[in-house]
Amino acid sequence: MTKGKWLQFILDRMIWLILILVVIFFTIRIGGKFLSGTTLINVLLHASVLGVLTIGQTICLLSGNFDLSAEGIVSLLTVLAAWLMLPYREMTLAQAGGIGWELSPYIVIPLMLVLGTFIGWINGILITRLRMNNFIVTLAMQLFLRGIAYVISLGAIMPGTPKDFNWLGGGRIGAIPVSVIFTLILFLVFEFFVRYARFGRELYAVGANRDAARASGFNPEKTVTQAYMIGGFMAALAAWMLLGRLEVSVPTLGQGMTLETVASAVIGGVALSGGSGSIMGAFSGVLLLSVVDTGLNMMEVDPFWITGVRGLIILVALLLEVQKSRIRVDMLAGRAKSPVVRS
């Protein structure tokens, strides 16, 4: 192996050893408390809704393309479930209720899936068919649906979400929640499907190179708008987890949620231009955002620290791609260069 290669095999596993070392430095800093099954289910509870946005992130990063209307699909879809199944009630400043249909858990959740998934759609045509920037579309989205929420709520919260709605936020089976399970389980069906699957191949064709990716007989205006409506539905299934674990909803849920899903995507090894990093990377960005949340406040670090710290390992992240990129480029030229022996 090529000292190129080297170098390319490290840094696409630095992000491990990283988490390892926070690990480890707060293990010593807090002590055993730290390694405890009750801090390590606190951490994958934090990591689970953020997980699950970032699996969509992670799609459409690898298509080459951002979708941060994903908070506003959270906003959203949280405040219409909630309106829909609670039963009506005198709307004051501070609480409100539904519009009185009362519909069943049952009804409400597949809609917000189908919903959550047409939404991905919209924002696949914009781009691929109308030539619209993924960027601009996406953050006009979002301001619209988390808009259309507050015109919904009016701002106020309503509480009392049913019980057989809250079991995949707030659900245990034993002492393990429902949601850490079926954030792992999404993971793994993930890594999956894009490492296997005839769409993973799409997908980092068509992030990596668009042209060449249709020179090769794939559809990418098709691929890319497939990987908007995935975005779309992990949205809706992040809005029913949290609304099921705060059983209240309020049209700020969500809130600075992209930003966390980019940051750690790109934390795990994911490019920001498209065609290269993995799913089990952005789990492992998740995870190392979600252990340092844990630790800093285990050690009651003002929050305003903790921001820092994020902005800190960010930047990290980006330096440690910028290095990626510029090895896989020297080993492209190094190729070019190299003589052509003929028989």
Given for the second form:
Amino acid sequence: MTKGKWLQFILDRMIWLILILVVIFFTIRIGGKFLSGTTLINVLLHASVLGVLTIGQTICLLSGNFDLSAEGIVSLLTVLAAWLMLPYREMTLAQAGGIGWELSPYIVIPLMLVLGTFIGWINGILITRLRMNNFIVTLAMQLFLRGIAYVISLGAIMPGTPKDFNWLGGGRIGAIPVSVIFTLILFLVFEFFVRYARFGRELYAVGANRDAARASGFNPEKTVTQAYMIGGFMAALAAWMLLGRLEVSVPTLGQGMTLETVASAVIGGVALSGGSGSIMGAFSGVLLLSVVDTGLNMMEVDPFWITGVRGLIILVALLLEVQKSRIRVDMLAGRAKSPVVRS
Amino acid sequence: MKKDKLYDIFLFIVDNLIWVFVVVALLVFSLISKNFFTPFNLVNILSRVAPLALLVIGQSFTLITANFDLSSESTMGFTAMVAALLLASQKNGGLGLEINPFLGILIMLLVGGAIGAFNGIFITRFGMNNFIMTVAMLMILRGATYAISPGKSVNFLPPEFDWLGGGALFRIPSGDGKFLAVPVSMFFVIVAFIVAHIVTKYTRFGRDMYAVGSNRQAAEAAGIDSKRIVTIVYIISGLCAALAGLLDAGRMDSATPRTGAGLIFPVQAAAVIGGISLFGGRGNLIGAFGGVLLWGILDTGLNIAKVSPFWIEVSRGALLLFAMFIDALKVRYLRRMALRKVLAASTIGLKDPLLQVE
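I would like to compare: after the form predicted on its own, may I see the structure of the form predicted together with its partner chain?
Below: every chain and molecule of the assembly, starting with the one above.
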């Protein structure tokens, strides 16, 4: 390998290097307690809901689109699921029961998944057929869905979801939470799916250059709509997992998670302009955010600082990403001085 | 010829559709509640949306050049907190420096401008994606605001500082012994929109902004320094955010760590509803003003009509989707008409048909 290739190799795996440095930092500050199995489980648990949402976000980003509606879908579906499953109860102290149908979890769970996918399909249609801006469509969708979640719940929390529903979010196999295993499997499945299935190739082609993809026989409208449907489906899975873990629906659930998913994807090297990045890269971003969150929590840092630190991490990741594409262009252009690569 | 005229009329209506909505909203709410169309309420609407209006001005500038500035709500909170800390006495949460209020305002503007410059330079010189760059700033500044704050609100700011946001320009006796105070902020917002409109429409800088927003490569080829334009636009956005902080802190007579939090969504919505295109290069500040007005009218009107706050949330999302839909239809129609003109011109045999397209 030449020197340039080595540099490229290291830059592509920079995120894992940073992850190791962060772990070393926390081990020094907190001590051996940080390297225990409990911490690892905590980190992975923290990464599970965020991870599932990030998979959906990454697939939309690869196609060159944002999906800001996912946290709205989480809000609506958690509230809706609790509302359909719980027995009726008068609202007291901002706590309420459901509508009183007491539907079985085995009906509610498929319903959630179908509804999530359907909302994704609507996003896709609005964006591809009506040519509306993906950023604002999904933002408006997020607000709209959260509004409906508030209307259904009247702002109340609904505690006590049934046991059959909770196993994904709250169950454990031995000492390991089901949600952790499930999330890891999902990441592996989607890594292979995006890398080797025809759909994955379409995704990269459409994200990198929509017109070129169309010219070479792909159908960008279809691919983008499918990406949003996967995004909606993943959001429904995340809603199921989250509600199962908390066993109570709160209309504000999921608030602010969209930014975290976009941030994890970008930290993991997924380009916002589409067509570049990988699912495993996004996973490393999720891990980094979770490790930092867990570590700072263990150090009992003020939660407000954690937000600031996250912002800083995103900035640094973005700078690295830009430098990376600069170096790549430099190599392609035979080390000629090149203009800044812009998205 | 006749078709052209129809096209112009259609465009005029669509471009000014926001004002139709504003008038309809005013009429509907006046019919629903007799408490709505009162001088007191109407004045109140404008002073309540004043901070939002300033953020919309800044956002419109960046949007016209096809850039987002999502950090402005945090810039607003951060600058307000910095000024409040410097101005308030120690027992009210400040640092106890109690500096001159005008110096405080100056520092606020400097900090806002510096944050904008930081955004602009990172985006133009380092090639960072504007969306994520400003989201990162949004998080960093909000964290910093909490970190420097005493953890609660900082109260009792000097009256000179509060004048712009909370002062009354003059009072009109309203008959029953009370006075209708006409707020300074109302006039300030109107003047700010007029100035912004003049800058965008009638100066060279404004024309360059539109050129960069509609086609950056073409603008650069025509000799416009797009990096400079975008950096300046971000500085303007930072200054506007600082002014929004000044208005808000003045109106409340305090700054809290949450000042401005969550405003970024209404800001985008008001700008888009007012016809500012997210694709860059289209829309004007007068329309954005209409968007701000409509937002304020809906907010106050639905509140007075005793609509549940949850439904207000839903209606906002629906309104934004609708505005986007109209925008998308407009773009589609414009493209079709432009194509038709090219075809017509080429069949007539003009020298260069592309020159005939606007």
